[in-house]
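In structure tokens, one chain follows: the form predicted on its own.
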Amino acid sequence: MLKDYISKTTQSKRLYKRAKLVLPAGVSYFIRYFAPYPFYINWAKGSKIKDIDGNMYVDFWMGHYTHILGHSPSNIIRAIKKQIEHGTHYGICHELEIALAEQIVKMVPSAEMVRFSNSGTEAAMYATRLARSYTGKNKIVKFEGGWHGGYDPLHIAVKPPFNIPESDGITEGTLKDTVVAPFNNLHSTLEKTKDLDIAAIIIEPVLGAGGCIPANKEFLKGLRELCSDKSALLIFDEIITGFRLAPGGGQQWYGIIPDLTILGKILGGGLPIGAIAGKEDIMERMNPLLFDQSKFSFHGGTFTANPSTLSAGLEMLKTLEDGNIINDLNNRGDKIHQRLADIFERHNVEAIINQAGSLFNMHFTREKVWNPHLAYEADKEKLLNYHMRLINEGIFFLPGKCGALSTAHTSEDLDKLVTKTEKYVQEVDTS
């Protein structure tokens, strides 16, 4: 299997030669890295990716779940052309923040009031700054398995060991308001908590990096009660799940609002973006016309609401914002999932997929997979070997990570998952 990849890569692999001497590991970010070197692109469109090399790929990545109507919608792409005619950035306010902030408030439960950032990393360090500026206290629940970037508080309990930072250069101090809690476990978050005064909670609605893991309805409505029992506020991070799930991402989806709501990735409609919205109480503790030195949140940044971005941003929510497109997704998403169960189930194939709308994950093991625990016990090695083998028939999925459908993606491309899959599934019962 990975002759043949390498032999398909050659210019790839020339490149990731030249990368390893200026680029730690050869990448700008590690995610990116599998064995034996990640392969280099030069060319994006739709559902499809070319490769230096020439190699064409059905993408199930999707600039990690960025894209929902695929790579350069011509919509968006005729947004930010017209858009970069006028500017680049500003560092000066203009209309486009305003205009994108009422379409978030117009489709985002929890949104009275907005600020942009330039990541999700951004966001939710924000995000838990203000929670704690707003209620006076200092200690942030997090869930194992969930994924809130490289802030340093939550920068803990993201994959196995649960109980360790992921990253050196992360301080006991930066670490002692944190406390992490079983994901989908109700009665241990409460039993955690319970001597606690927490300042705030922060969950994805559905875990990504986690193993794309939906969390139980009864769960986050105990959440929802805690918060408001404890006066903590409850803080969504909808990065990967906001404008996907539906219009007002999970928080609509599963019909409970949070206090503060964090998103990024659809949002900048294929640019860097990050944003903090909810309601107007809250996020006034960002105004310092209200508040003194000692009493607001501070947040800034050279590129926020960048107008290029922000350009992308609107077009993008304005398309989505019916349902229509994130409906007809989901239902997709629902017939994709049927069709590889369906596979594994007749050849015997102790696999299970995690689905949430239009994300999808599969998991090599036989027992229904509602935590990270469980995720990370089901075998990585036949993932890997299980997507490295697509990325030979020419369909992308960045090893070990979940799927994400687009717009862009057809019946074509879908039927092609699906008889790859078969084709894998029989090369291993006969290997």
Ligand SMILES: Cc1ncc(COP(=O)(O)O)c(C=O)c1O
Second form
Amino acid sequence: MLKDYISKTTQSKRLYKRAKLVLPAGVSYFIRYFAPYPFYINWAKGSKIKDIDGNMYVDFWMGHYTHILGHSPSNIIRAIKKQIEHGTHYGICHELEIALAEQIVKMVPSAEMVRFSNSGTEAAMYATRLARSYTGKNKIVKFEGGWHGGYDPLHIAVKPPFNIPESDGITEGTLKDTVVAPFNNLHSTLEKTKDLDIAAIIIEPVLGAGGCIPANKEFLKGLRELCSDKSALLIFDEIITGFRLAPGGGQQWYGIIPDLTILGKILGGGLPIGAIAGKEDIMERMNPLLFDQSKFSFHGGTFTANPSTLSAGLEMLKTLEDGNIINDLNNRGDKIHQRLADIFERHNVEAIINQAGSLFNMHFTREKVWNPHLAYEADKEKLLNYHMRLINEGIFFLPGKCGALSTAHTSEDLDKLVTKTEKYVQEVDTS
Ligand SMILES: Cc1ncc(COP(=O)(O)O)c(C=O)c1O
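Structure of the form predicted together with the named molecule, please, following the form predicted on its own?
The next block holds the full complex; its first chain is the one shown before.
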């Protein structure tokens, strides 16, 4: 299998050799690495990406789940082009920041005010600080398998063994106020927090990196009550689920309203972004005209509210606002789930498809995957093998990661995924 890949990707192999000399591990973000080396892209449009050897792939990674309208949608490209004719970055106030904030307030139930950042990680960082500032407390509860970016206090318990930092260089002091609780287990979460005075609970309504695992509604409801009882803030990390599960994100999908929401990915229309949104009295803590330095929660940055990004984001949200596109994608998610599950069942392969709307992931295991332990206990080798075979067949999943549907995926693209999955299963059956 690797032989096929290597013979098709000679130019990528050459580039990777160059990359290793100047980029640690040869990449700009290690999740983008896969063995023996990643291929290099020089074109992306609609549902397709093309590598420098000319191989074309149907893309289900979609720029880390950013491109819900596919790569380079023409309405968004037009909006960006129009904006950059007027300036790429101002670093001064402009109307688009108001317009996009208004649009978020219109769409996201918990959003009364908004501040922009340049990444999801930054949004998580500022939301954590804001929650501490607003509540006057320090402890932040996060969940096993929860990924909120590389910010030190939240950079723990993302993958097994779920009790050590995910990186060296994170001090004990930074993690002193981080409490890790088990995902989808309200009883243990209540136990863990019963004697603690907590500032906030941060949770992805659907674990993304943790395996595409939807939270149980009762679990989220319990967290909502817990936060209200303890005068703590509930923070939804909707960096993946925002503008994907529903126009108002996971909170609309579940009907559970957090105090703060962090957003990213789809919001930038394909350009870098993050945002913190929430209730006015909380968000106003970022206003130094109202609060002196002892009570004010800082947020800012050179590229915040970059107009090129915001023009793309505004066009994106307006396109998604009425919910028709999202509903259609969610239905297509149900169908692809059914079709893939059917193949695995017919061939008696131990595999579970996790799905939430237009996001889906395979787990090679028999047991229902409702927490990240079960996701990591599934056979990772098989998943990597399956994804690598798909790559050889012209279908790209970042090996080991979820897939995301976009409006650009045609029925031929989805048929291809189904057919090639069946081919893989038949080959595995007979090998
Ligand atoms: C749920 C979630 N939160 C936070 C982040 C961090 O966002 P960024 O990579 O833009 O810093 C990500 C990124 O994958 C994410 O999936």
